[in-house]
Amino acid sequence: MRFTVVTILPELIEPALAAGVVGRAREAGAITVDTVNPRDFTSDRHRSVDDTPYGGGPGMVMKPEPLLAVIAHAARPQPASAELAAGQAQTAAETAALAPHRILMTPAGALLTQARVRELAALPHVVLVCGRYEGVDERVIELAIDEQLSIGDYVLSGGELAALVVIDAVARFVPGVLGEASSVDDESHSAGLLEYPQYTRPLKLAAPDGERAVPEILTSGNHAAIAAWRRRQAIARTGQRRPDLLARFRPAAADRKLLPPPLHARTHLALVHHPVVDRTGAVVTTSLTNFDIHDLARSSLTYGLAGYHIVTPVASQRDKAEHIARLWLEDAGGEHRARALELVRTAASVDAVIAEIAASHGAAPLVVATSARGDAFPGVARRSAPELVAEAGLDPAPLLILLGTGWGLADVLLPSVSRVLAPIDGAADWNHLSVRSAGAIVLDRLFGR
């Protein structure tokens, strides 16, 4: 495979490629790396490659003429064989197959991923154009760039370090570069997951907080059990460190056997009427409404929840909720809503709901509060919906989501809460949603497809 780096600082490229895996690959002829300098394609005595931006602004912009000339030079097709080099005609298909892929390294580009690295490794020639200063003239991108790539959401002094990252990452997939070709299959991001933990000798390591031993499973000799352990660890590590990756991960049938039951099937929703606050901040008990009962029950059924609990210390209110649910259950013409009302349960307190869930699932639930206030539940860990799914999805414990009526949950009276969901924010500053609307939005963010 061939790499050509377009850079005004070629001295940054060569030393970084002289050693390691890439250095050995170059010596073996598995890859070639060349540099070309835009200054060699200038026409003025100062060899200028930059100028001030039209419209004003800080810094300088790389000029189009030297860049277009140097990219055209770097992109010259190479003969496919010695015979072609001797003068034989080359077909259009052969020429197209050998055409280089021109990439501009820029913070404004698409984020480089392992999947894209694999695809680039299948190309015969990649031209990496390194920007400098405030960027390059947009017409260069329009005329001579096939793709724009970024290695992260930050800004470097120039594209050279980013180009080196691309070369190193892509070269690993070129046949003959790695001694063990299959090693790339187990690396982080190769299967959409981070890599599992690795251990080597010694078996036990002295540490300030006590002895650290290698997990016993890795010394068991049971290769199937080791593979399953590593897969579980990879999934768990991805959920903890990169919930965004886990949200895109699609487990295979074998993966699902390693994971706890689906999160939605062990999630309970609780509509709390006490303790909540009124508009003055006083702790109050709110009254039940018919709409809250059946609308949230229907949302709970839509997203496959295990139960919907109505929490109020007023016995007559609990009786009312049970009576409303029973009416729908006994209505032959309302069979669809009846299925939803089967999820309705009542409790005198949040603690009673927690105890009921713990008895049913064999483990205490992770209790998650919701609030429209950004300062609610101070000191409690905040989670976005994807972060909560990634965290709770790998823990076999059930999940309890609390919705507050009135002006919201009285946070100081709910010590069992260990997570709080970030408020629902729309395009406007106004976010006083009804509890039914808020509940539906929360469930869709957590479990919607």
Ligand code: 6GU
The other form holds:
Amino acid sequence: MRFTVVTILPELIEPALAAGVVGRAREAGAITVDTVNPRDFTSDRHRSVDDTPYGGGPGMVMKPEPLLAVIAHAARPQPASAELAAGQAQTAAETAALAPHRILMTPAGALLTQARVRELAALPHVVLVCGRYEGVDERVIELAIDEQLSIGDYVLSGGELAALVVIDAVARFVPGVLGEASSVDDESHSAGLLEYPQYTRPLKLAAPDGERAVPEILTSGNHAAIAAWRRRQAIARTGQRRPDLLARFRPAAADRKLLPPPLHARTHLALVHHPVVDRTGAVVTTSLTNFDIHDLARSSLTYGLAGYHIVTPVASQRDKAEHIARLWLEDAGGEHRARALELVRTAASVDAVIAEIAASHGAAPLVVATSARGDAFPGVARRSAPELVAEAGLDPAPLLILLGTGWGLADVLLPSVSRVLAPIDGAADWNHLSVRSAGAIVLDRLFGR
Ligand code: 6GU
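The form predicted in complex with the ligand is what I need now, so please give it after the form predicted alone.
Next comes the full complex, and the chain you just saw is listed first.
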């Protein structure tokens, strides 16, 4: 595979590719890397490659003519094959297959991924154009660039280091570059997960805080157990560090045995009528709203929850809730609504719900408050929905989501609450969703496919 780097700083490229895996791959002829300099394609006395931007503003823009000329030069067909050298006719398909792929390295490009790296490794020739200054004239991109890539959400002073990253990452997939074919497959990102932790000798490492031992399982000789442990570690650290990756991860059948049951199936919703606040901020008990029983039960069943709890200290209100749920249950017969209403439970307090869940699941729930206000439950850890899913999904404990009626949950619940979900923020400055709507939106954010 061939790489051509278009750069005004060729001295940055060469030394970085002289040693290590890429250096050996070049020596072995598995890849070739050369550089071409836009400065060699200028026609003025000063050999200038940049100019001031039209419309004003800071910095300089790379001029189109030298860049277009150098890219055309870099991308000219190589007399690589004997047929070409002999001037034999090529089919259009052959020409297209040999045409180099021209990539502009820019922080405004698409983010480079391991999946894209793997695809690039199948190409015969990649031209990497390194931007400098504030950018390149847009017409160069229109006329001579096939793809724009960035290596991350930060700004480098030029594309050279990014081009080196592309060469290193891509070269590893070129046949003959890495020793074992399997070593590119097993590692971080190939499977959409971060790599599991690795250990080597010594078994016990002296450390300032005592002794750090290698996890026992790794010396057990039980290969199936080791593989399972590694997989679980990979999934857990992906959840901690990269919830975005874990959200896209589709566990295989074997993974499901290593993971706790799906989060939705161990999640409970509680509709809290006390302690909640009224419009003045006073702690009050609200009265039951008929629709809330039925609508949130349907939402709970739709998202596969384990239970829906109506919380009120008023015994007659609990009786009413149970009566209404039962009426609908009987009325609906075998109909879909009946299944939803089977999820309905009543409790006198949030603590009673927590105790009931702890008893039925054998572990205390992670209690998550919701609020329309950003400043509710000061000091409690905030989570976005994906963050909460990543965190709670890997821990087998049940999850309890508290929905407040009235003007929202009262802060006196603070000792029971261990996470607060980010508020639902609509497009307008008016924010008064019904608790039924807010509950449905929260469930979709957490569990919607
Ligand atoms: Cl490709 N170029 C520059 N200049 N900065 C970057 C980048 C590329 N990727 C991330 N930051």
